[in-house]
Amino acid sequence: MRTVDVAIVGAGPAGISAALATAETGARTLLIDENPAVGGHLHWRISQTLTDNAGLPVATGPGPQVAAELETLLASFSNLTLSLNTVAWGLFEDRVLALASEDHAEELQADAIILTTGSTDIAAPFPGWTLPGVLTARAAQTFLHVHRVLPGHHWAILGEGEDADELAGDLARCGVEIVVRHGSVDNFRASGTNRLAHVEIDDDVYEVDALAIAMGRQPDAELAFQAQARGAFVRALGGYTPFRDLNGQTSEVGVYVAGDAAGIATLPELVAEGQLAGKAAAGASDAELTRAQGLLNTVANRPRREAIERSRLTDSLNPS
C-alpha cells in the first residue's frame, strides 16, 4: 500500500492552498481530484475574482486565470504530487483512502488527510424537475464557461439569492432571454414532451427552453461521515457539516476538513481555511498555526464564523 505523509481531496482553491502549506512544511503530499485540471470551481464561476489573495504567492484576479497560477506554483515542489482523474470514493479506518482512476484502482495511507470536497447544489423537486432541458445552476455554468455550449436561449431561472444573481449575470453576458425568475417550488411547475417547453407558475405559463435551479449549495462532507467523523445539520453553514477544532480536525485523529465541505463559505476563506489545515496536517508550528488562524479571521464571513464556533469540536465531543 502506497503512503504518503499527507493527502488532500479536492483540488479547488482550499485544496490548492492546502496542498502548498504540506508542500512548503515538507510534507510528502499527494493531491487528488476528479477532474482533469486542478483549480475547481475557479474554472466555471467566472465572476468569482480572487480579490484578496490571503496569503497565497499569486496576482489576484479572474478566476481561470489564478487557476492557471497556481498550477504552475504546484509543479514547483519536488514533495508534491498530483493524481488527476482520480475518484476518492472510500475513506476507512487507520486513514486508508480508496483510489479509482479509469485504468487504475488502489489503497493509500496517509499520516493525515484533509478533504476539501466542496459543495453540491442544492435541487429542489417539484413537478416536471426531471425533464431534459432542466439543470443545476453548476452544471449550466459549466456547460457556459467549460465547455462552451448554451444548453438554451430562452431560460427561466429558480431561485433567489447569490446564486441565482451570479447565474442571471452568466446568462446575460452570452445574451440569453431570461424569461421568468421565481423563487421557490410553490405552485411551480415544468412541462413538455421528451423535453422542456414550459414552466407554470400559479395560471400563468412561460414558454422556456432551458430550465436552472439555482436553490443554493450543501456542503459536501461525505467522506468525513463515513470515517465517522461526529458532525450535524447546520442550516447557517448550509447542510450537514463536521465538528471541527480550531485548525479544522474532525472528531477522528488526522482528519480535517477546509472550505465548503465545512460550510458553504467565500473565496477568501476558503484559501486561508485550507492553508491552515494544511499547515496542521503537516505539523507546523505553534506561532505558524496561531499566524493563519490570525489571518483566517481576518477574512472570515461572521455569520459563518458564528455558525462555526456554536458548533466547534470540544473535548466533550472528540471520543478520544
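Throughout, rigid core stands for the largest set of C-alpha atoms superposing within 1.5 Å between the two forms. Predicted model only: the values in this text are computed from it and were never measured. Positions refer to the first chain, counted from 1. What changes on going to the form predicted together with its partner chain:
- The two forms, fitted on the rigid core, differ between these two forms by less than 2 Å at the CA of Gly294.
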Contents of the next structure:
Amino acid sequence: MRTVDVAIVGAGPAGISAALATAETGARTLLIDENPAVGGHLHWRISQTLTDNAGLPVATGPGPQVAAELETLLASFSNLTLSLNTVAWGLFEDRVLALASEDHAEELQADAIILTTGSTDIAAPFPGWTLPGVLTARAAQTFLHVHRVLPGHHWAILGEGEDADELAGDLARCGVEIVVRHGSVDNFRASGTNRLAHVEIDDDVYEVDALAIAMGRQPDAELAFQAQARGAFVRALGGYTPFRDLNGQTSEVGVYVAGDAAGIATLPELVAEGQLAGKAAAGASDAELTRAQGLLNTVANRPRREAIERSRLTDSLNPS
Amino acid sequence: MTDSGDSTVIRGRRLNDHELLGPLPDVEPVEITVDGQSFRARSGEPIAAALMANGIDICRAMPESGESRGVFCGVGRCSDCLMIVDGVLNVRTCVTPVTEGMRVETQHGLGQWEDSQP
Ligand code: FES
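Same protein, the form predicted together with its partner chain this time rather than the form predicted on its own?
To see the whole picture, the full complex is given below, headed by that same chain.
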C-alpha cells in the first residue's frame, strides 16, 4: 500500500491552504480532488476573490484566475503530488483512504488526513421541483461560469440570504432576466409540461425558463463520519459536523476536518482553518500552532466560531 | 428524432462573453449524436452542457411515472441527468465529457443494455 505523510481530500481554498502549509514543512503531501483542476468553488463562485484575496498567497481577481495561480504555486513543491479527477470514496481504520479514478483504484495510508470536502446545496422540495429547468444554485453557477451555458433566460430564485444574493449578482452579470425572487417554499410551486414554464406564488403566476434553488449549503463531512468520527447536528454550522479540537482534529486521531465541511464559513475563514489544520497535521511546533489559531480567530465569523466552541472536542466528549 | 416531447426549445444559450471571465476560449469542436441527431459540442465539456447549449433539457424519463428529468445538481450527486452513452446505461452526463462521435440517448426508465457483441 502506498503511504504519504499527509493526504488532503478536496482542493478548494481550504484544501489548497492546508496543502501549502504541509508542503512547506517538507511533508510528503497528496492533494486529491474529483475535478479536473484545483480551486473548488473558486471556479463557480467567481466573485468572492475580486477585491479581497482572503489570505490566499496570490493576487485578487476572478475565482478561476486565482485558482490557476494557486495551481502554479502548488506545482512548485516537489514533495506535493496532485491527484485530480480522483474520487476519495472511503476512509477506513488507521487512516486508509480509498481512491478511484477513471482507470485506477487504490488504497493508501497516510499519517494524517485532512478532509476539506466542502459543502452541498440544500434543496427543500416543493411541487414541481423535479421539472427540468429547476436546478440548485451550485448547478446554475457551474453551468454559467465553468461550462458557459445559460440554463435559461428568465429566472426565478428561491431562497434568501447570501447565497441567493450572490447568485442574483451572477445572473445579472450574464445579462439574463430575474423575473421573481421568493424566500421560502410556502405556497410556492413550479409547473410546466415536461419542462419548467411557470412558477406560481400564492395566486400569482410568473413565466420563467429557469429556477435556481438557493437555500444555502450544508457541510459535507461524510468521510469523517465513515471513519467513525463523533459529531452532531449543529444548526449554526449548517448541519451534521464533526466535533474537533482547536486545530481541527476529530475524535479519530490524525483525521482533521477544515473549511465548509466543518461548518459553512467565509472565504478568509476557510483559508485560515486550512492553514491551521495543515500545520497541525505536519507536526508544527506549539508556538506555530498558537500563531495559526490566533490568525483564525481574527478572521473568524462570530456565530460560526461560537457554535464551533460549543461543539469543541474535549476529553469529556472523547472518552478513551 | 429528438425525444424531448417538448415544444419549446430555448435557444441562444452559449455564454460567449462574460464581463469577468472574458470571451469563451476557442476549443476544438466535436460532433455527437443525441437520439440519432447530430449536434456540435465543445471538446472537454460535459455532455449535459453540450445538450443544454443545443436546447436539450431532458435527459431521461422516470421508470414508473414517465416524468422528465434534467440537470439538477450539476455536479454528479443526484443522478437526475442519467442518459445512455455509447450503449452504456446510467451515465451521469453532467460530469462526463463529450468525445468525438459519442452516441447519446435519452434513457427511458431503467433503459436496456444493447445486445452483447459476438
Ligand atoms: S445533475 Fe445531478 S448527477 Fe448530474
